[in-house]
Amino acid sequence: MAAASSSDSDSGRAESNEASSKWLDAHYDPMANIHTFSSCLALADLHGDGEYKLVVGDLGPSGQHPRLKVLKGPTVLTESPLPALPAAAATFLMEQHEPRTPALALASGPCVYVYKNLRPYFKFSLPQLPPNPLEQDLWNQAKEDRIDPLTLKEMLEGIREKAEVPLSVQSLRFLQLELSEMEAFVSQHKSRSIKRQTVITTMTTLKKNLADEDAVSCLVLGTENKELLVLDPEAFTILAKMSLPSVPVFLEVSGQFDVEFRLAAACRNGNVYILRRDSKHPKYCIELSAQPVGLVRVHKVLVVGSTQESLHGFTHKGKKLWTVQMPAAILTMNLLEQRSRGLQAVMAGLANGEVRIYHDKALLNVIRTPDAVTSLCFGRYGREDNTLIITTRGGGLIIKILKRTAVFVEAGGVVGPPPAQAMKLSVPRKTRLYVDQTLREREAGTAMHRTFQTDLYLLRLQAARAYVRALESSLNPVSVMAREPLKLHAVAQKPSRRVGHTLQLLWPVPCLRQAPRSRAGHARSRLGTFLPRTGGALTAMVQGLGPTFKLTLHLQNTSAARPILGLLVCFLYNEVLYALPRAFFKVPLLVPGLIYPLETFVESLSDKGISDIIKVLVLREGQSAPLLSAHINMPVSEGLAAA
């Protein structure tokens, strides 16, 4: 009876499930024997009966007999062998003439094999590309008999190491061999000129001239020599050649190839570039923190897939919009586009077996497979519009249907802008004198604008009047000549007690003024202000209450390898307040970088509680003009004042 129950209750779980979901399972195969990816899918007409089939680039198990496939339905219509693996599959239209059937390109190795009504039609191969000379050169000796084959093998090896160009599938091949084979390799292929060969890694399709569903297309090639080839609908000409800084893997195009367009790759180097009409070089580049697996273009947007389980979205011109983690490894992508409802939104698949579908970065859907996926590819397949076919790791096959009354909405809502943008705020009620002013403002802006300019243009005048005066009087704690880079610091001090304040002025400073005086101890110095770019801090310190204090001054030679010679300080004050035993004395050799330390004493004289001004000057012997000068404000002697 509980068993009964629990099946019940399961069958009715699976039906809630089937009804809430927005796809119909129409088809599943485990054993469909499908191995593929995303860019070898395509869904066309190819008979013009409105019946569209699934070609599919059939990898084959273990990547051994790759195969073409065609499916209708479920069952496979037609199927034959390819000469190598498919790289991509793409269905486009050759010419204007009736009827208007699509034609299959299917890229392989070197060539792109051309479908028509399901027969091979044509076969459009790479252009060969120039032979190293070195290895063509080997060859010659070889078929010269002048070089036997183990030296042959050397020689190529160490080509292949350093050689920007690569060797050719001949020389490759007769590396790889065992030295009893050499030797009949040599003379089977010493008679065969050197072909170098590249291969066609990514494929798909640009409108020639018109942007309508059914207009003609050129395809555009990627190949292993880094290059991206556009070709000729009718005549598979080369109408176009552009290089890359690497080989492309993922490709997607915008516009019309007469007018204008847009072709972004996503290359090996983690680099995505895109390019326009009339580049034959990338105009943007977009570096990525990991290697691309995907890369599809929603609208105007570029979402790429990397391998650290992430989304990002891209401008056309590299700058990124957002970025979505994942839950698993990014697998495979592709391009959602619900035309019914002008909806083009981006399916991930995952290696947890997950589909999940964004529009930007918000969720719409997630479809969960019994198996990791490899490919998807959505759009109308036989009868129905939208239809999306699914591909897994063990080469099942499954065909789900879009519900015709299905909406795609976000995880979280309806798509739009956040809730909180809807919330009112709590605007406090304008007042009167907001009322005011406003009116003010708007009244009389004109004249409140040019007496700000008039205030900026005095303010800028004092400060050019009070640099030209710190310059030509030298009250800057640095100097400004090159000839002598130096730094100083001045500190004065009662050398028995520490007690006092530190004040301390960095550059640049508004104005020249002097600080004022003050009876707890303070000292402060006046300065020269806007320094040159030579950053520093002048440090003016007095400790104790007097009447003996240690003046000490700090130099140091800001050069980067010179040093300084034949420097002196010298103190100027009055006599009548203050005595010092040193007012003149020489500076020793500075070194770059180091800072030295000058001391001296200065006694207050006077018992009346007043002070006067300490000058201290650094002179180059020979000239009068001082190149650094500080002037010290020293604060009243309290013990004389007391007594």
Contents of the next structure:
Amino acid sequence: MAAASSSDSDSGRAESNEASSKWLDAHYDPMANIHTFSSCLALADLHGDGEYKLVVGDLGPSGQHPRLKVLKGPTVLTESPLPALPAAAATFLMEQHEPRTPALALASGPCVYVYKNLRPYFKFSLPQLPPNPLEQDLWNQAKEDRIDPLTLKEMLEGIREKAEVPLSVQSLRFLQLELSEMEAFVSQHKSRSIKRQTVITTMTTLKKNLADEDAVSCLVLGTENKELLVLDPEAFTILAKMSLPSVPVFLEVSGQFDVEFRLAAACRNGNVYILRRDSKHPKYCIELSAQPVGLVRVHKVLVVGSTQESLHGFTHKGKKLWTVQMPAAILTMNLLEQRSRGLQAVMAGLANGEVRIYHDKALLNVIRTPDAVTSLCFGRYGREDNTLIITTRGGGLIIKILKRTAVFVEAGGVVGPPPAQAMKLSVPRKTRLYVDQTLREREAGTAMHRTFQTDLYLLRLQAARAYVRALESSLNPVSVMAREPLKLHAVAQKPSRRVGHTLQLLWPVPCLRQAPRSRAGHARSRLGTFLPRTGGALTAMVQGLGPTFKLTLHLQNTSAARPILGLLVCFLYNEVLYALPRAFFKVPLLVPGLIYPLETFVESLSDKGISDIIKVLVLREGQSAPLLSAHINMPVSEGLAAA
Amino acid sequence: MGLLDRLSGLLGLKKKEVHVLCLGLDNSGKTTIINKLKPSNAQSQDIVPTIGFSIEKFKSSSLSFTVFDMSGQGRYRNLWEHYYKEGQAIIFVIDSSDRLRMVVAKEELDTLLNHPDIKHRRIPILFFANKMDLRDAVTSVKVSQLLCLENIKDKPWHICASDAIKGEGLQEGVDWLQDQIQAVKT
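Just the form predicted alone so far, so send over the form predicted in complex with its partner chain.
So here's everything in the complex, that chain up top.
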């Protein structure tokens, strides 16, 4: 909860308004028809002319028509169809020769298509895997027409459910077919030997033997059969093979293949495995509590986004460093590298249309986009360094350019624990008394609790008795007797000679009533707050500064239908302190429901600033016991002090 | 300043010297424009990206221009402001075919116009909407719209469509600049 609130306050600071934004809006096309993920975006100077192009492995609007698109500026330069959905796109230098134009690799299905100068150059296919012998046998039988398609289907389904070696693509496609199409499919395919190939899930590049920016790189592939392959950049032979406990989905590599490298692979089982050059199997394992949605390496920190709407930072040995909570689900992540300032940060595209940029735990910037962001890419585009390319769920393309003068600053001191946590508390020393007391509490806890409960119940009982007594002796402003349902509300007000007159001219009555009340305070009888279910009610109010106060009683007949006649109001007060023009008067007939304001003036006689209580009693003619009563705490006369 | 100098000035033998800044993003064609304005025997054949800045001189009918040809690359753009004081006129070159970076050109122009050394001076600004020969170039009117040039109220400015490789539109711009500088001086 605390983390969430701090990240909210973060966003307020890091979020910049349009005018002082760090980004220039270079291009926005909501109908660009680009549907892709961050892994299928790459920026490279494909023609060696200093103009960086954007390579997009486009999945097509509904994942139907995958295409390879190359964009120059805001326009599509070339477009070519792909045989299968793209898994990843990468650009890399294949050899040392001039001109040093990078090749483009696109992983799709079981193949990597390599393009040079945007022309197909090489197709690498994953090595074939041994097919399931049972499956092989079935197709052989089909070839000799010893088995009809329906039986074949049943047998294959049986294999699919049980066997450890999965079926080939041919068999899987056969199982999808309708009954009518089966015959034709079998006759068409039965003569072919069945092949089993796995597919590529992820791809990245790894420098071969130099750490330079323009050094030759190897391709690193992650496959569906839980393996990692490193390819030679020129011959496309497999240089190294590593196996993982699960299917890799995100890869992050650092170092050089011939020297030393570290490979982090986020897998479908929710773990991140870290491998080194010499290890054929994972050296470290990070167990996430949720599925990973992105993996980015920032300097030496691995940042993993998880489905629990949070980013986690880990060291390359798998030690957890920090966690940041996001306001919405993370859809994509990528690295932001501002070379001119040596800054590396993580960008996370969220489901609520925000792109958040974090440097470690600190939020640097928030970009709002009109749609949910599905892919992000930052780098040199066209001739501009520091360009951010965003594609949205609806197929939109947004290009933003970071201002030359923009500096990302961490949003104040919200990094790390709150300052209160670092403050040292003055914890008293553990005295003998303290220890004894603690021991006693531990031993006799139940008894102590019981004693406390007993006292609490006694207190409640006493309070209830006092309340009943008050009701019985009519010491309250709400009558409980069914015959005389009454309510009294008393207000005292001072018609001020100095201020009141002008006020009355400027503002009508309500303000005049309000102003003195706030200064002198009104003494509403505390008992008056008891709500009546039946009977009458009384509220008293004192207004004014003194020496003359106005006391208003609000008397209400709370019965449903019966009017009340023959009531009297009597004030009991100290005659040395106060003077009332009428201390005893008759109340007119009380119509049910209406509130009758009964006003009287109270003159404060004392000049010593003493105040007292005035008792208000509502009586029935001929009875000595009051129906209602209220105690009014009179305020100190301020008018006297001022005069 | 001898009598001879003044005399030659009056007779129009010696031309008045003015310092002009040539600004604009990288690859917009600043050096190519300046190169084309030089006498044909002094022109260089191949233009390479300018590092830092270079000082070039050329003459028009009545003025002798000393041009500070600044590099437009991002990392050198912070050099520009050190020369604002000396400049008596500004040539701002825009690549009309680079739609994407028009916002960057606008941003740099706004920074220039708001700089204290420029803000309160009535300094003439000549815009070259360059690379008109390219297919995806936008018109000079569109360039002036994209850069919001109509908001410049306190300085004389002029925009010329140009093609620096062929030298089209350059003379028109320089003539305007010459008139402006002479109008300020007299």
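Take the two forms, find the largest set of C-alpha atoms that superpose within 1.5 Å, and that set is the rigid core. Computed from a predicted structure; not experimentally measured. Residue numbers count along the first chain shown, from 1.
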{"property": "Post core alignment: residue 130 C-alpha displaced by 2 Å or more between the two forms", "result": "no"}
{"property": "Core fit, then residue 282 C-alpha moves 2 Å or more between the two forms", "result": "no"}
